[in-house]
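As structure tokens, one chain now follows by itself in the form predicted on its own.
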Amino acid sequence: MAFVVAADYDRFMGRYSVPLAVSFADWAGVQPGQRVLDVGCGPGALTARLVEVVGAEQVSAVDPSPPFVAAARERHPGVEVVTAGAERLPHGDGTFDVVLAQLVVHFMTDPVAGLREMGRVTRGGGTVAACVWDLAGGGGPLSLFWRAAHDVDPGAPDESLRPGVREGDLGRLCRDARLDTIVSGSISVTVRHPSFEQWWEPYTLGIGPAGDHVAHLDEAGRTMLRERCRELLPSAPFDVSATAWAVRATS
């Protein structure tokens, strides 16, 4: 699995991650005058909100995907964007006031190491914050898709066993990373979809585990899954509400 094409990722997850970024940055306490780091920035949904709040010169971002780094650089001139994973951040100790990871912890190779690194590059008393969709409790934006996938194939893999996707997971990971003053919560967003086709088409782009699942089905399997999704969704236009678990802590 690889998130490769920024425009495809925008169509698949950006429709949810952009509104989430506004609430997440506020929940994390980002304020003008702070220096901030976006860990696992992707093509820059959260980066954009951080630039709005603190200015491009105060924002840095990292992502392990070179195409995403290129997209974030192009979209956000003045932001320092480098290719790096969360587990080895290329910044000195105590560089930032706030370090954030939106929809990233569950894709980290080692979430505890990644959160520990986030704490390392945060100044003493600064904030480390992360959020992950409720992929285990049925509250994520992809939950209906996975329900349909399991209806068609009860053995279909999903994302419910990834780290951070259950209530309380992020707090436990922060404790293991030796962060302090841990506060857990949740953030919800609602997105309007004008048609079933507009909702479904991004699943065919091969983005993330859901896209991988669709890509590996034969034509008959894709048709069965698509029509089961159609049955489960209300008539268009319809809203999809999604919840992300969130955590903030001090370094």
Contents of the next structure:
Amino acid sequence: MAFVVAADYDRFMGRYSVPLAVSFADWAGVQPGQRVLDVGCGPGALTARLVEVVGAEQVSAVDPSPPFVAAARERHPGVEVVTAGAERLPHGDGTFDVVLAQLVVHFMTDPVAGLREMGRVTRGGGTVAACVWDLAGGGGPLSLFWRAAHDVDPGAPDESLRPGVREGDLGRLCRDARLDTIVSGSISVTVRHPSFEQWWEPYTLGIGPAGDHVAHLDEAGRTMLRERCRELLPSAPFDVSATAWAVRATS
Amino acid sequence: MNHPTSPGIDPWLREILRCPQCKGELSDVSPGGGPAGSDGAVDAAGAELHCETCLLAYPIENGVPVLLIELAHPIGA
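Could I see the form predicted in complex with its partner chain next, after the form predicted on its own?
Then the entire complex follows, led off by the chain already shown.
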């Protein structure tokens, strides 16, 4: 995947993941005084919210991608960010009060192992929380883009089969990871886009599966897709709403 | 849950790092192969975190511990 440049990622997904992070941290019950771990922090959308709530010195973060780790460290001085993957977290048992993964479970190679590891590093009775866009139900922030992509090319990729993206998936994964007191919910965000161009441009940056798809089209294909998106969207300014499935459980 | 606030990074943030494979403690090793000084000079070029149980060395790149088993190398290699 073309997960490379943090600034591009922010322009692409950050416009939705930053407001999501505020709601997700609240929903997970993050409070001042807690030690927290951000699993798969990316360039640090959730990290920023955690720093606001508990202070940088109480926040630790991991991501397997060195460019994201570098970006998160630069943006959040005092947060200990290291390069590591969710399936094998580099921390001792029961280290944290709350361990969170925002928009990560569907990219894990082994989601159950990742959630089990999140539970292991959480203190007894502490909270494990995760959220993933509703990609199966068409509630993700990119759903209109993918609808247009399939209108133009029925063979376009499909993100709706990834783990965790269907209602109830996250709860089942938590049960398989032997977490307790599982609570499922959903979190919605609404983002205003001032113009079609402002909405479209980040899709051309090659970020994630959507960016990869655009990058592999020829000029004519790209134009066809862009114009199909324009047809489907309301006239600017317009709001894009997105919904994420969320789960919280105790270790 | 009160922790003394200190300038710079709380010591617990370094202390909580473990080997991702066995979850055992890691030791700071300077480029010369010996233990790091009392200043914890883990940022020096070539510094590593060693797991003596798994005999794995995890690199520290630009001050960032890389705790991925696939990027670790056997100690002494």
